[in-house]
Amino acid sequence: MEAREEAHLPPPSPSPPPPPPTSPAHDALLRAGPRLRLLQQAHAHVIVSGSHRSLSLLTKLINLACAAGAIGYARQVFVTVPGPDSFLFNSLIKSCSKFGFPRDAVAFYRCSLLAGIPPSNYTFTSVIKACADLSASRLGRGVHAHALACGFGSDPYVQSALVTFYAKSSDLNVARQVFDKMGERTVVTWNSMISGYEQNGSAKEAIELFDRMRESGIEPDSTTFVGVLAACAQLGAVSLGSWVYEYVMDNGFDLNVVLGTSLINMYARCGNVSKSREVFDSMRERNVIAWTAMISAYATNGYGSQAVELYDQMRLQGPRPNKITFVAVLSACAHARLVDMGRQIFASMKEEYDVEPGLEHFVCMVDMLGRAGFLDEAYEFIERKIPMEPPPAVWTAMLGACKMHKNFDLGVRVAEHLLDSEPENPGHYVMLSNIYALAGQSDRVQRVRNMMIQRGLKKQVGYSIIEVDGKTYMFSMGDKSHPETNIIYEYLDELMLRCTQAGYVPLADSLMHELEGEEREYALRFHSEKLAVAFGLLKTSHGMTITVVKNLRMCEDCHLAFKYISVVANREIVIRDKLRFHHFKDGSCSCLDFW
C-alpha cells in the first residue's frame, strides 16, 4: 500500500530552510491551517513580530491560503514578498494546480519566467496538470515544448503529466507516444492512459492496456478499476467486470462510493441488474450518485416500478435527489407507462426540491407523454412548458412517439422542425423517410433520399458486440469478416426458418425503403444484432444468457425476431441498444413493446 501512495507523490522539490521550531509566528500558522480568518490573524502576527520578510513563513502562508480556497488573498500576500525565489514560485504553482486554480497556476508560471526563475520538473508537472484541467490544448503543447527545451522531456514525472494532459485533450496518439517512451511508469501513468482510452470511446484499447499493465507486474488500484469497469460497460464485457469485482472483494479494497458506483453501472450496462443491486446493498456509504446509478440501472433495463420504488426509498432515507436523479426516474416512468407518477415527480422538482427543470427533463416528459399516446398533450407541453426554443432532442422524442402511434400528419410537422434545427443530422432524414413510407407517400420518400444524397449525408453504420469466453466479437450488417461466416449464416438461416414456422413474419418497414423484395428481406435477416445472437447461440452452452451491445437503436424487425428466437432456441437474450435494454425471454420482451 505504501508503494501505491508513493506513486501519487509529486517530484521532489528543493526545501527552504525551516523556520526556528520555537517561532511563535510559525506556530500561529500551523494552528491556523487552511482557515482564512485564522490565517489572516496569523498573518498579522507575522507582521507584528517582524517576520514579514521571511520567505519560508510567507510561502507557508500563501500555500495555506490556496488550500483554504482564498486565491485572491494568496495573490495579495504574494505581491508583498520581497524577491520571491524558485521554491516560492514552485510551491505557489503547485498549490494553485492542486487546489483548483489552474488559471492562476499558469499565470504564476509565466510570472516566474519573467522573473528569470529557471523552471524545474516540479514546475512543469504542475503547469501541465493545470493545462489538462483547463483543456488548454495549445497552451499545453507550448509548455511541453518548453519542457523539452529545458531538458525535462525524459523526466518520469513530466512524462506522466503529459500522458494525462494529452489523454484529457483527446489526443490519444501523442499520449500513447509519450507513454511508450517512458522508461518507468507509475500506476498513475497507467491509469491516465487507460482512462484516456475509455473516455474517448476506445474501450477495447483500454482493456488491452490493462492486460498489459497486469503482465508488467503493476498492482492496479481503485482508480485503475474505475477506468476498466467503464470500459467493460461500453463493451458489455461482463466477464472482466466480474473478475474486477472478485479481485476488489478478495484483496480488501474499500468499496467506496466511486468504485461501488462504477460496479453498479458496469453490471447495469451489461444487463445484470441483480448484481448491480447486490453491489448497491453491500456499500457502506451511498451518496446521491450511487442511488441515482441504481435507479438508472432499473430504469434502463425495463424495471420502471422498481426504479420508482427505490426513488421513494431515497427520498425517505437517502440524500436529496439531484437533476440526474430526476432524469433517471422520469425515464423509468416513461418506459413503464407511469404517466401520473411522472407528472407528479416533474412537478415536485421545483415545488418540493427547488430544482429547476432542464433540457433533459423536458425531453423525458415529452417522451413519457408521447409513448403513452398523449400526443396532443406532449405537443402542447413543448409549446407552453419549455421556456426556450425546443432543441433537437425534444423534437426527436416527439417524432419517435408519432411514429410509434402512426400519427403521420403530426410526425411530418415535427420532422420539419428537426430538419430546421439540425439539417446535417442523417438520422432525422431516415426517420422522416420512414414516416413518409409508412404513410404511403413514396414520392416524398424519394425526395428525402435525394436531399441526403445532395448533402452528402449517410446513415450511421450499425454494429453489434458480443462477448464469448472473455473475448469480444464485433459484427456489422451482412458482415462476412468472421472466419466462421458460413457456419454463422447457415445457422441463422435455420434459426429464422424455425421462427417463420412458429409464426414470425419480417417487418419490412424497419428498413429505409430503399430495397425491394428478396433484397430487403436479406438485409433484415443479416442485421448485425441477428448475426451476433446467432454466433452467441452457437458458441455458448444451453441455458446461458446471450448479451449483445448495439451502437444504434434496434430495429422493430429484430425486436420481433428475438421474441421468437428466445422461444425456438429456449434462451434468454439481452440486447443493449443505443437507448435501453431489452430482455427477451419465452417470447416476450421486458419493454412490453413500449420502447
Second form
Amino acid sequence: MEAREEAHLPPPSPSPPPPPPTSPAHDALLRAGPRLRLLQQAHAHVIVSGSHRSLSLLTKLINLACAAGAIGYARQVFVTVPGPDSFLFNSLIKSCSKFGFPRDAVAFYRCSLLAGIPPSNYTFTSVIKACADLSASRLGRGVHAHALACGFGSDPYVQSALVTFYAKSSDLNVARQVFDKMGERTVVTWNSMISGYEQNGSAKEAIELFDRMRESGIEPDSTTFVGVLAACAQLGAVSLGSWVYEYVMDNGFDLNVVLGTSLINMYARCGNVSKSREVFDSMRERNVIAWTAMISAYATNGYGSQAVELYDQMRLQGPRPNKITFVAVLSACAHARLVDMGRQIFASMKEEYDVEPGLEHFVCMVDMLGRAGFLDEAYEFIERKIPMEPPPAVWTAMLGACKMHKNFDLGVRVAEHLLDSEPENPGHYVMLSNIYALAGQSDRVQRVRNMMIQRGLKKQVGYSIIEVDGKTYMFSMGDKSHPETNIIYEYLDELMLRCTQAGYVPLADSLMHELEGEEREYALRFHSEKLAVAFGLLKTSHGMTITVVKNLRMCEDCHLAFKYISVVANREIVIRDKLRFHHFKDGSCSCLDFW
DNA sequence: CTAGGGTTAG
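Rather than the form predicted on its own that you just supplied, could I have the structure of the form predicted together with the DNA?
Full assembly next; the chain just shown is listed first.
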C-alpha cells in the first residue's frame, strides 16, 4: 500500500522550498527568541502555515528550544522532522553542546552517523566540546580518531577543541602534543592551552606559555588574561597580575564582567583586598559572580565585617545572592565570630531567597558555632539540622573546633569516627594524633603514627612560594636547593634569635607528630614559610609587604613566629595558606589567632 | 537553499 502511494508522489525533491523570508511563522520564531512559551506558539504558526516540513524553520525552532534550556521539547520536535539533513543535525549537535546538554549532543551525533550523514569539522568541534564537558575521555579519544580519519586533523577549530578536551581529561601531555603539532595557532588555541595548564594546577607552565605566546607575536585577548590571572592567583604572582591590569587599562580592553572578576580574584588571592575593591568599583557590569568574588575576597582575608557589609549592600541594590554567595558570607561570619549574624543569614537563605542549604553551608555553620566555642550547639546542629548522614567535611569542622577549645574527649570521638569513615585520608590521622598530643597521650600519638606508616599514608609535603622582582621562588621544608641557601639560613637564625629576645618561645608540639627529637626542632625552624619569609626580607626593601603562598595550612609555631618577625623586622607579612590569609603587622595577625 | 565553530570568572 505504502509503496503504491509513494509511486504516485512526485519525485522526492532534495528539500521543500525555503519559506519566504517574511512568512508569519518565521517572524513569530524570530520574535520568540529563546523563550519556551513563545516558541510553542511559533511552532503552532509553523504547523498551521503548512511549513512543518521546512527544515530551515524547524532547525531554527530546535536551536532556540535548546537555548531556552528546553531540551525535552527540542527532542519532541526533532522526532517529528521528516528527513533531517546535515545542516539540522550539525546545528542541533552544536546547540546541545553549547547550551549544556552534552549527553544529547553525543546522542544526536550517533544518531546522525546512523542516518548516514557524514560529519564535518563543525560536527567534530561540537562533539569534542561535549566530550570535554562530560570528561568522557574514552569517547573523546574515539571521536578524535574518527576526526583524523575524516581528514579534519588539522582544522584549527577541531584542534582547539581537542586541546581543551585533553586538558579537561587531565591529559596535559596529550593536550600539549596536539598543541605543538598545530601548524597555525590562533589566539583561541593559545588560550585553550594556557587555561588547560591553569585548571590543572600548573600555573607556572601557564605563565611560561603566555610568554611564548607573546614572543610568537599573537596578541592576547581578554580570555587570555582570564587564564593568566587565574595562574597569577594560584601563585600569588602579583607583579604579573598587576602588569595584566595595567596592560588591560592602557590598551583599551573592555573591563567585562569575567575579566573584572578574574582581577578581583587575583588581587584577593595575592592579599591585596583594596585593589580588589578598586577593580570591583570600576566595573560597569556586576553580576552575582562578581559580587560573590568581592565578598569572598573580604572573607578569606579576614575582613569579616566588610564582607557582611557588602552582602547587605548586595541585598539592597545588587543581584540575588545564590548558594555560593551564602558560602562566602557564612564563612565570613565564621571567621569573624559574627555568630548571631550567621544564624540570621542561614535562616534567611531559604525563607527569603529560596536557596536550599547544602553541604557547604552546613559545614560553615558547624565551623562558625564550633569556633565560637558553642561546641554543644554545633554538635546538636549536626545531629538535628542536617537532613542527611553528616559528611566527613562536617565532622572535620567539628574536630577543628574541639581542638581549638581543647575538648579532647569529644575530639577523640570525632576523630576516630572520621578515621573509620575515611581511612585513606592522611589529614585525619594528623588531626587525631595532634589531639592525643595535646591531651598528653604520647603512647597513642605513636600508635596513630604507626597506623599511618602501616597503611602507607604520607602527610602532604608542604611548600611555600614567594614572588620577588617578578620571579617566583619555591621553598620546601629544610630546603637547601636555593643558591643563596647559606645566607638565607644565617639570616633566619639571626631573625629567630631576635624574636627569642623579644619573648618568642617555640611551640614544639604543633603538627610535628611524625618527627622526633632533633629532626623536629630542625623542621620547625626551617618550615618552608619561614624560609620564604626570610628570603623575602633579604631581597626586598624596607616598607614592602612580604607575601607568601603556602599549599597547606600554617602551623601554630610559624604563626607565632611571624607575629614576632613583623615587629623585629618591622614589616607587614602576608601569608596565604590553604584556606585563608594571615596579615601580620606590629605583632598581631588579622585572623586574631582564630583560624 | 540556509549559518555556524574552539577559549574565560565566584
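Just so it is clear, the structure is predicted and the values come from calculations on it, not from any experiment. Residue numbers count along the first chain shown, from 1. C-alpha atoms forming the largest set that superposes within 1.5 Å between two forms make up the rigid core.
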| item | value |
| --- | --- |
| Core-superposed comparison between these two forms, Phe99 Cα displacement 2 Å or beyond | yes |
| Exceeds or equals 2 Å, Cα of Gln159 between these two forms, core fit | yes |
| Rotational displacement of the minor rigid part between these two forms [degrees] | 11 |
